[in-house]
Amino acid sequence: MVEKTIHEINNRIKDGSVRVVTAEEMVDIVTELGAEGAAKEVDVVTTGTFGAMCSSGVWLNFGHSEPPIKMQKVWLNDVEAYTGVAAVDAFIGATQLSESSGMEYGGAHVIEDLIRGKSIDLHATSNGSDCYPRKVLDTTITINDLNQAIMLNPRNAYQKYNAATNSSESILHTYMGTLLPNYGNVTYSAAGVLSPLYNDPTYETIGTGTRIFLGGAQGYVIGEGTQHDPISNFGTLMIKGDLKKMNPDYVRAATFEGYGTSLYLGIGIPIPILNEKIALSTAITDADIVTDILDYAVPSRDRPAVKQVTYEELKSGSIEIDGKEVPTSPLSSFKIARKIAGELKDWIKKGEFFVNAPAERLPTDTVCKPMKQTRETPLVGDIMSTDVLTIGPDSNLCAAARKIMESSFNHLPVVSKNNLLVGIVTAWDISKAVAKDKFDMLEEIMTRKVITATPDEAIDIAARRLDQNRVSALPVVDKKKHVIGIITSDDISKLLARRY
């Protein structure tokens, strides 16, 4: 039995004889040694991650101004920062949008632009007080201008992410990128065998107080992130750094057409191997890492699994969903994630990286409870009108427009003739095909790629539904696409104003 302690490993870190290996390069020393005769051979496994880290963000302090001012609102390049802690202390999110342009800018940027050292303009504005009696503040800093710089982070480096695809006939923009219609496609995250919680699952020697690589220099794990949920192997990490020593080759920002922007961030996490059981742990596979495929065609906390796979499968390029190969792409970069296990892995073999073990265990025992919503969220099969008029595909403009004039409705459902779905029609297309004199059959004008909504869905996803296609009716179908309802912008607007 194999037993070592973190005070060996850093003399042997201090003296030079340490030997220290990444979690991929572990794969094989455990195979061919055996757990033991790894535990023997190792004594720290690197690993490391870059991938894109919403839950991220920095705490700023700009020293005070003259006269000073209690910063109540403040902009960095017109991204603004939360200010609510102090008189001229800043909290900037990597999810913040700028308020001039949108998803092109946020939070993010403006991180990765300090880390670079480019100018940011800064905009406070305050009621003013006795002792602080300054209204408006307007100024240009550098990094090298604030006293402190604190990467603050609240959730990161998730021990298991899922991944996406999307079964819907429409494109959707998602925090987990461009999802294409039909199983188009599928995307994942994380770095499979480096991944740092994966090689530490019941998390031995990674806690509150451990020493990491954060990106590019040394930072600390502070706890548990939010959303801890190791009952579902969802473990995650708060961690903490110093911005002005980071390196933005592993800080960068970036946009996800649709979504918002994020932050690309590089964490990597020494594992002192302490006993055989460590060591096999860091022994881990990318095809003994399991993940589920998520159906983001559903807008529910509770998405569908399409399918169980592993990332040997993922990183194949391609998996199967129903008979069809179907393209696999990662958001996370594993050359990078690489690149970061093996420079921890030469600061530790050079003596400027030393392990630690944590001031205090992370929580193996919670679990990540959904919100408590205590007003009813109103579905559209509440109000829905069930008494939606349809027409066939064969009947003509004339028959259309008569439908039209007899109901409140400026929407026909055009469907076939066991109640199937086909397409839809609106007063719009009849005006246009009568002002160019076309009479013909509706399945010459109507419109067949229809947007629709089920009777089972929120009113809140149905109306983004309706913004986002810019139409103002949904038709509402059941499982095998009959036509049950429709709901329309007008519906949904009465609704808001009986609520507010």
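Positions refer to the first chain, counted from 1. Between two forms, the rigid core is defined as the largest C-alpha subset superposing within 1.5 Å. Predicted model only: the values in this text are computed from it and were never measured. Compared with the form predicted together with its partner chain:
In this overlay on the rigid core, G57 has a C-alpha that sits less than 2 Å away from its partner position between the two forms. For P181, the Cα coordinates differ by under 2 angstroms between the two forms after the core has been superposed.
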Contents of the next structure:
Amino acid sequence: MVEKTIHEINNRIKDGSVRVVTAEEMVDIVTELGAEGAAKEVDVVTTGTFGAMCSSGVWLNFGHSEPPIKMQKVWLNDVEAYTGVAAVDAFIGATQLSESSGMEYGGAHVIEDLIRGKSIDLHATSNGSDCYPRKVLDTTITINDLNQAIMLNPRNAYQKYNAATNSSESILHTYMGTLLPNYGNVTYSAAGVLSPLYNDPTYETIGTGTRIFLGGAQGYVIGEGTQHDPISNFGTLMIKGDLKKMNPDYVRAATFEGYGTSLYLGIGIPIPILNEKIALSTAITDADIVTDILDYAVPSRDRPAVKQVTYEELKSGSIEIDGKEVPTSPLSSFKIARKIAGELKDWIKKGEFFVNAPAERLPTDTVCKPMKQTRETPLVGDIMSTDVLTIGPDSNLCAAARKIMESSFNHLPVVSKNNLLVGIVTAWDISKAVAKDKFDMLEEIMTRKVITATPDEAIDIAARRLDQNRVSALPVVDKKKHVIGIITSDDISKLLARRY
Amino acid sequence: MKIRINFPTDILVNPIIAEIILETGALLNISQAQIDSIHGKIIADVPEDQFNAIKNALTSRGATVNVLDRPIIRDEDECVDCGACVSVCPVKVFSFGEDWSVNMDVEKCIQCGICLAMCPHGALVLGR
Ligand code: SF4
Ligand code: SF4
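Can you swap the form predicted on its own for the form predicted together with its partner chain?
Everything in the complex follows now, all chains and molecules, and the chain you saw is the first one.
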């Protein structure tokens, strides 16, 4: 039995005799010496991760202006920060987008620019009061002008995360990156063997108050993160650190096409090896960590898993789905994760960083619940029109024009004899054909690849499909492809207008 | 050199390629072909000295020819070696090195542009 105390380890850090290795190096040490031998040999194991952490932000205190203002709204480089607290405190969140540049620039970029010492335009508004008379404020600040710039992240350092793929026929732009059609690629995140929480999966040493590497400076774990779900190995951390001391190499703004901005953040956590149980858990390898590849083509909270894989398989560069080789790629940087684990190791060796025991352990029994929704999400079937007229493919243009006049829709689904959807024509298609003196059968001018909806889909999903395909109506079909209704963008905007 | 040939709807791709190979005697090394009902696109390597002959033969038959001379460029200050670009490139320009650096084989680039949108750090551009 090996038993060490934090105090003993810190004494070794002080006198320079401490033995530190990274979680990657620990794998071989445990294989060679066994858990007990490794616990004797090693005092601290360092971990590291560098990836997109959307749930990040910074509390800023600007100091008081003359005359003073109680900010009710505030923008930094046109990115809104939350100031629903005292007069000149504000929280800038990583994913808030610029009001003028959209997805090109967001809160994450403001944070990176602050660390880089760049000037930031500040604009604030207020109603004015006897104690805070000022109504509008415009100034330019740098990080040095702020009283505090405290990074405070509600959810970082996911223990592990799902991988993503796309079964649909169109390209998807997600927070998991570009997902190519027909299982064209798989993306994944998290550092695997170096993952901080996976190296201490029962949270023996990582807890409230743990001192960590955060963005190139020292920071702290302040508790479990939001959505902390230890039962499914999806533990998370809430984290705090001083932005003024951080290094832009480890705090990098990012934009995911079609999704928005996020912050790449470097976190490294030391694990003091107090006994062989802890030594054994730091010997985890990529082959031991299993995750699901989810199908992001299903626009639902519960995306189906296409396959279960290990991080070792993901990191090999390709995996097999349905007998096909699919290339994989990470979104987080393993190279920088390694650098972080290495840098933290150096800090400890040089006596610049000491380990500590948590003031409180992280919960091990909480779960992440889905949202309680008190109002039914309306379905396509609830608002579609059922009085849709259809036409046969061998009809002529005049018949189609007449039908469109009779019905209240610009769209006329074309169905075969047994009522199966085979195409669609619009009033525009007909005008176009007439203008070209083309009086052919409908079959010749109809669009064959019809974008459809099903009655059991949420209308938000149908609305997104209308937008993406730039069409204004979708025939609604049942499982057998029979046309049972039609839903138009007008129906949807009316309903949404009521909801907002 | 790498070229991209675009064919409009109404001309048939295969016979044309055969014809111009016969006509110019040039080696046309097709690395990618995508032909569907609306258009055809071919990426090919051609010897530099025969480029003009090939181009003329193709354009006279209604195809358009672009030289692919703007391969991908990476801003090393922005790149964090995440590797997001690795899985989207159709010709495997990007690959991981031993130390998990992301290496590039720029020669292979066919300038499809898909990696530009994938890169979370805006590090990739097509050259000028
Ligand atoms: S432009 Fe296309 S071919 Fe060139 S590197 Fe990017 S993805 Fe690969
Ligand atoms: S996606 Fe961009 S940042 Fe990531 S490795 Fe490729 S070029 Fe570098």
